[in-house]
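In structure tokens, one chain follows: the form predicted on its own.
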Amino acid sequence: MHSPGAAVPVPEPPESFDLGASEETLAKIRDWLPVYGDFFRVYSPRRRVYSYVVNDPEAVKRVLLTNHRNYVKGVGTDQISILLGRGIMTSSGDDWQRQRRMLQPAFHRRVLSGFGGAIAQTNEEYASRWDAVARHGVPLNVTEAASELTLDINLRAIFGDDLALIRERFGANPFSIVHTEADRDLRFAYRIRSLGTILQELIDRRRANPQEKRVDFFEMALEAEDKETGERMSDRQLIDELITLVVAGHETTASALTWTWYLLGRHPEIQEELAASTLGLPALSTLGLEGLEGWAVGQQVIKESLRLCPPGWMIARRTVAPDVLHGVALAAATDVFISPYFLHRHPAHWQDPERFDPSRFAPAAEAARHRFVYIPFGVGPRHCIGEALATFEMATHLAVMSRRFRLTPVSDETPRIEARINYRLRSDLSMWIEPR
């Protein structure tokens, strides 16, 4: 099989397969990379075109940065759109640029620093719950605990005082389905989209009471203006962005924290080093975003965890116009797949890549590596807008919990993986917990 216009022969497996259509994609790419190299193509019988797998950092740089305008969101975007609408994660072109410009100020470091107290306080509250679990001598469901914690933090940051109003109005937290419902199917999408009614009620209430100024993501999105036109978001756009913040902002961070504890549990010496390093930290109330970014051991643990287990394990792009990538001519509307999961394990750039070793992210080691072999949040203009907030949450959590508790595995069994929209554990992770 040969595609028209190919500048050089492109390796391809003999079988056809719809990349990105099922969780078999990870296993297929794992089998094919050692055989066909860093740039190969696979024929998609459903789409009746070739899709290209890119695992070369220079080609990744071209797709995500230097020629990013020629690459829009690809396979899987329609599925995510059913869940999140046309928010910043799924939109493209002028619509995306406008939404990104309007939302970017809400993720400024000064704004994120203002959420530090709430993030620390929430972790302290959950530390009391973890302490109760430890006293009862039962395992901690880390997956559930991380999910509940991150959802709580995100909802407080997004809705502020309205969170209490939501609970009072509906007798519970309707957004809790993000935490309690594991399947991301059409039923879940319907239930999430139905929350738009609640969000519309909150929008109307805030618009009717402009004197009640709040400091939360909701208010910043509500007041955001396009600097070029002076326009604000429509209610539909605002609802889509709020749902995106709730769902996407929660799931990736919760998964990352679960994987971090899994790795720390299997490397107790690193967990002990992490705990010891927290003793030199000042109070979190005074440490803040900048202080936690300077916490070398904690940051290295987070980065190494995201290297091995990036929640966003696959990036799909589609060419707008023809391009030449890795010496190969690609036609317009060609699907390109980049996997941080495999890029982070590239044996030419990572020594003993399957080993959990946070020291890989010591300053000298980072400086010596190619910039585009580590992209857990993507890279370029479309990199994750919530990167700084996610790492702030993770660092705060590890600083609070690792100094108080020691977590050890309940089982030595290799966990089963689910690689769909996110890379996560198929079953909940349970660990023994004991106070330090």
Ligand code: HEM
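Residue numbers count along the first chain shown, from 1. C-alpha atoms forming the largest set that superposes within 1.5 Å between two forms make up the rigid core. The structure displayed is predicted, hence computed values, not measured ones. First, how it differs from the form predicted together with the named molecule.
- Once both forms are fitted on their core, a CA shift of 2 Å or more is seen for S22 between the two forms.
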The other form holds:
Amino acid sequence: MHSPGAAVPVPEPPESFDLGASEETLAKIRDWLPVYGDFFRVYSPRRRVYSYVVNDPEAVKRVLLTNHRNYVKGVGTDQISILLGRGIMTSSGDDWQRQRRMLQPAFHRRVLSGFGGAIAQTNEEYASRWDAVARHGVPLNVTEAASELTLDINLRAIFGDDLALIRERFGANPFSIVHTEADRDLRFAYRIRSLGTILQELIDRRRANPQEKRVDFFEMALEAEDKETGERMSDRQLIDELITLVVAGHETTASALTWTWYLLGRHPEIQEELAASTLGLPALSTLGLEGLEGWAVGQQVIKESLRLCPPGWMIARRTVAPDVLHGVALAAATDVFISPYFLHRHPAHWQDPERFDPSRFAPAAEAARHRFVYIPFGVGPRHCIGEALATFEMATHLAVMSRRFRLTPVSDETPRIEARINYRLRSDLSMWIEPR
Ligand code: HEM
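In place of the form predicted on its own, output the structure of the form predicted together with the named molecule.
Below: every chain and molecule of the assembly, starting with the one above.
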């Protein structure tokens, strides 16, 4: 049944299996890695070819960085395209490069710094809500709170003042389906794509009023020009990019925050250390992006949380032309799977990998480690465009909330996880909350 495959023998499990973004894939790779090592292949019955699991950091470097031009997005991209259209997340080659070049300036540090006030203010508003929950003596639904908060912040960054207009015009926030709908199925895709009508209306308004100066992602994308042709994005393209930013930025950051509180709940001593370290921070209004980047304890907690629980747990690529990877010849159109989740637990690079220990990210420890065993935001030219924004949001949130509140688990049970497009908790996380 199996084709002869590569010249160098590559380990493979006896069973065939369709690797993809699924809990079964997570469980299989977990079982197979100790047996077949850092580079093995699995026969895919549906695709009728071998797919490769790549957990060797040098091979990861080749796919995502040194030979990245020979790899396009892989398995699952078609489904993601139904949701996000042909935006920066799903496109490849010249199309992708053009979109990335046009969107990149919107994520410049100067622009992100400008969002600092809104990010801090949104967290302060949520702190008042958390206060009310604490006073009522009921548990806080952390999943819901993190989801609402990140949606609020991301929408402010993307749409700026138009957010108020959207609410006024449509009576509620039509983008809240990103938060209220948990499933990422065809129904969700349909509902998300229907938001295109609203976006078109906003584009028309902005194009008709060019004198209104704004600083938000929408405006920067609207005004971005292709360096080579001087052309701007078409309305269709803009809609795809805006939907991409709303969806890609929200769930990942919301899951990351939920996981962080989950881990802090299980490690009260680290939560206390985090809270104590906020006392040494100046007021948030003067802290800003740089100040938070210098908050060592906060940054280490965020990094360690993203190590153990990386929302983007699976990165799929497909070869364009043949390549030699890990000494093995791969044909054109071969699928490779790189998992931050497993790289972050690689036993040769991480001591006691399941232990939550933020001090792994002390500067000396970080410098001693292979650069490609820690990639929660991907790496290379296609790494996450929102990395600095996400980290800024997370650090602001932890600085505001851990200073004021102590969160403890409601249950000691091991929660069930979901590993599809995102690695997240299957059910909402509830935690007791008390003011400090
Ligand atoms: C903790 C939060 C986040 C995590 C863990 C995360 C993770 C990732 C990962 C792993 C990739 C690379 C995927 C690949 O190489 O196939 C990626 C790409 C991307 N992310 Fe994020 N992300 C986060 C937040 C955000 C935010 C806040 C935004 C935007 C507002 C964003 C927008 C994007 C986009 C547009 C891409 C595609 C970039 C390209 O292909 O050029 N992400 N993200």
